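In the form predicted on its own, a lone chain appears below as structure tokens.
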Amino acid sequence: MGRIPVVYYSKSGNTRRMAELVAEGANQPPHEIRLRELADATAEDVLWADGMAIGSPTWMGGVAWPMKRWWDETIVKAWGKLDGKIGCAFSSEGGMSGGAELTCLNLVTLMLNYGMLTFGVTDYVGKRTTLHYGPTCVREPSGDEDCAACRLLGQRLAQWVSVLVDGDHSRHPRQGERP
């Protein structure tokens, strides 16, 4: 059974509505979802992992400040200890290129810091809508493609989840398109 925490930080609810839904993805059995507000989340939230998402707002085309120092004060308790979980990124933004691919990218280099597999989806969930580097969003998601993507990312972490820990290949993204 893997276990996934959903760790964000909203200060105006966009990245909290945007880790509901990504949680709701995730939450396919037999996986245990803790959805952590930055706040309640501890390094042993980490430790219990077996993959993680990881969500913050952009502030000034990075990753906000109490995420930073969430990682940089609180997580650094688990160093050394997360090699081979497996983390994925999303964020909310206050308006059209506000750099919320480079908050993702920002997070996914803090997770691979500490060792952790990261990875992008490459399915669109819409006509121009994409989660390469995570699912982004102008404030909060409010149509079904942004929906879509933030649920995406929570299924495609709890299936490979399901693969690299459980070693169940059954839920592999790609498991019908293999040879």
Second form
4 protein chains.
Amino acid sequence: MGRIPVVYYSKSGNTRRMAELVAEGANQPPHEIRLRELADATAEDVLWADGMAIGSPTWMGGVAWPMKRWWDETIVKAWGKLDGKIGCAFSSEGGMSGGAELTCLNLVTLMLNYGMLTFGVTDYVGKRTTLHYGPTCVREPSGDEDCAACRLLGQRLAQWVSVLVDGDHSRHPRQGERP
Amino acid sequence: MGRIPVVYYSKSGNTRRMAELVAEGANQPPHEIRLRELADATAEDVLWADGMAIGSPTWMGGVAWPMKRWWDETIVKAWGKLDGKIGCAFSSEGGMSGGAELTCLNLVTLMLNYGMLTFGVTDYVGKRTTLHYGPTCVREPSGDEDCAACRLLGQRLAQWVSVLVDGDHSRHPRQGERP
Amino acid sequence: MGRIPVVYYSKSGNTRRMAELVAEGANQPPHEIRLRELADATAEDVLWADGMAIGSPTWMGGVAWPMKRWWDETIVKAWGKLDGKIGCAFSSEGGMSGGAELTCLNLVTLMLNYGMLTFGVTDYVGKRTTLHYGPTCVREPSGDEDCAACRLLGQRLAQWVSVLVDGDHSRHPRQGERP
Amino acid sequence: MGRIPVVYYSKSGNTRRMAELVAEGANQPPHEIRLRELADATAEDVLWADGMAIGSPTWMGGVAWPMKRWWDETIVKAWGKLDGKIGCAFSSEGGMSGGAELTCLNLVTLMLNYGMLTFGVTDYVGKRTTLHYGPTCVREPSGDEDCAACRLLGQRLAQWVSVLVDGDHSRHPRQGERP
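Can you return the structure of this protein in the form predicted together with a further copy of the same chain rather than the form predicted on its own?
Whole complex next, starting from this chain.
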């Protein structure tokens, strides 16, 4: 079983709802999941992790400042000790074209700075929705495709933890399709 | 009257449809508009311009390679001569979270490299749609909000050309609201 | 005369030194300059501005969190009222390849979100130094090229304020070279 | 032994020199290395890979257009089949602040689009040089720190291939330091 914290900051509840769906996806089959509000997430949580999903609302085209402070200060003692852990991102925005992809890239950049490995997802979860750089939602996840995108992020994270950290190659998402 | 080329690359026709709407918005009141497919757009077009809107489909999370080649090669003789011209971007993507915001940022970066000024748009065109870094559409622009976002990009470009290049302050979009 | 605040956050003094050089460059010929530490910079400063330069150290590959909080909270009442103002960015990083260009792009994105116009600089200030997306320094600006890059950012900002806001076309940096 | 292609595009030879150093680093201890000019690199190379390093010169603030075409067209039949492979980036630029970090982020974005895992490097290779998002050089790699940064990228890639793909945890770069 992999250790997977899902850490989110949320003011309106939209990013929290995304985080719950990500955590749900990461737990099939069961892993050790810690669903953590930013205020409760500590350096110990990320040191404990094999992989983690981090979510922030999009504020002014990037991560909300409390999320940036968390990386800059709260978990800074873990810097240099997260190398090789696996991470991914998600974000809620106020409107279409509102910057949620840019926020996901902000989070990816933070993870790279910490020496982590981050991944993209090639899959489509419906005719009009993918999650290449992490799922993005306009406000709350609404409709089947939004919810499926959040769940798939968690599921893929759990798969990479199983395959790459635990060496369980049977959980590779492209099993049977690989050259 | 300002000189405004709208340059686009389009394979499926989706980005072309966005370009037509952008050009429509840029022409109210009339400016000199050149709607140009990438294959027909030359260095002369961008040297002629006061401001320009550039659109590309999102391919693999960024501008389509023919668009990159256009900046790298086709118009390279204009490099160093576009300083101070005004630019903005738009993109169509295959699915929600597909990278169209990243493509807009690619185009913004190219414009900055050429010494241009690029702008964002604060306005919402409906309850769920903005165009902060340029309008993005899933496939073709569909519905009123998508179309309004494209038109507003053109309109705002035309306004900045009038205000900043022609010195016609009566066209400032925040006229009457300014401190 | 244009109104130009130069706002910076600095803990070590490196970004402050950059800000002083930017302010020096912006003041030739004299403009109204306000050199402001982040803690002293208010919404009134940015509402007053015609153009502004903003600097942050690179922390974890992006703007320092107090800088993000400033955009998210301190000046949020100016959101929607800065449309059309001109902005540019600068950053100090801990080491080469440390993320200072990414921080400049973060600041550019924040300015776009606020509806501002941002510009890049095509010029080289020496054989090995440019400032296309804003000057970046490893720690303090050291050597002639670093200092020239910071000064040129200020100078170019002042030029665009003169040309685009005040309509004084004699200050266009490509005067005489334009088609 | 891991399978590691190092793919580069180079016109001046600067990015080629970086690629040679990356390949050198990736081969200690020996892995199967394929050092490939872009023109010779095929979909078969990336399908064969466990991990790969990709380098491009910085052109106009992003990857050179032939590199973008390679991802868009040459290897597109591998799309959906590279999920879970490990990747990293490097770039040469014309001058300091010239956009090489942005090019590395372009390459990271392309890898994410293809479902790959990308990593950052926390280490400093000297007092003034790191390679958090991939090593960047002004023109050719010159001096010990530039060369060490390129070699370390290759070495870290090889380590992650050993640890994460081959399950050889003795090669973890933070061995002995982990919590």
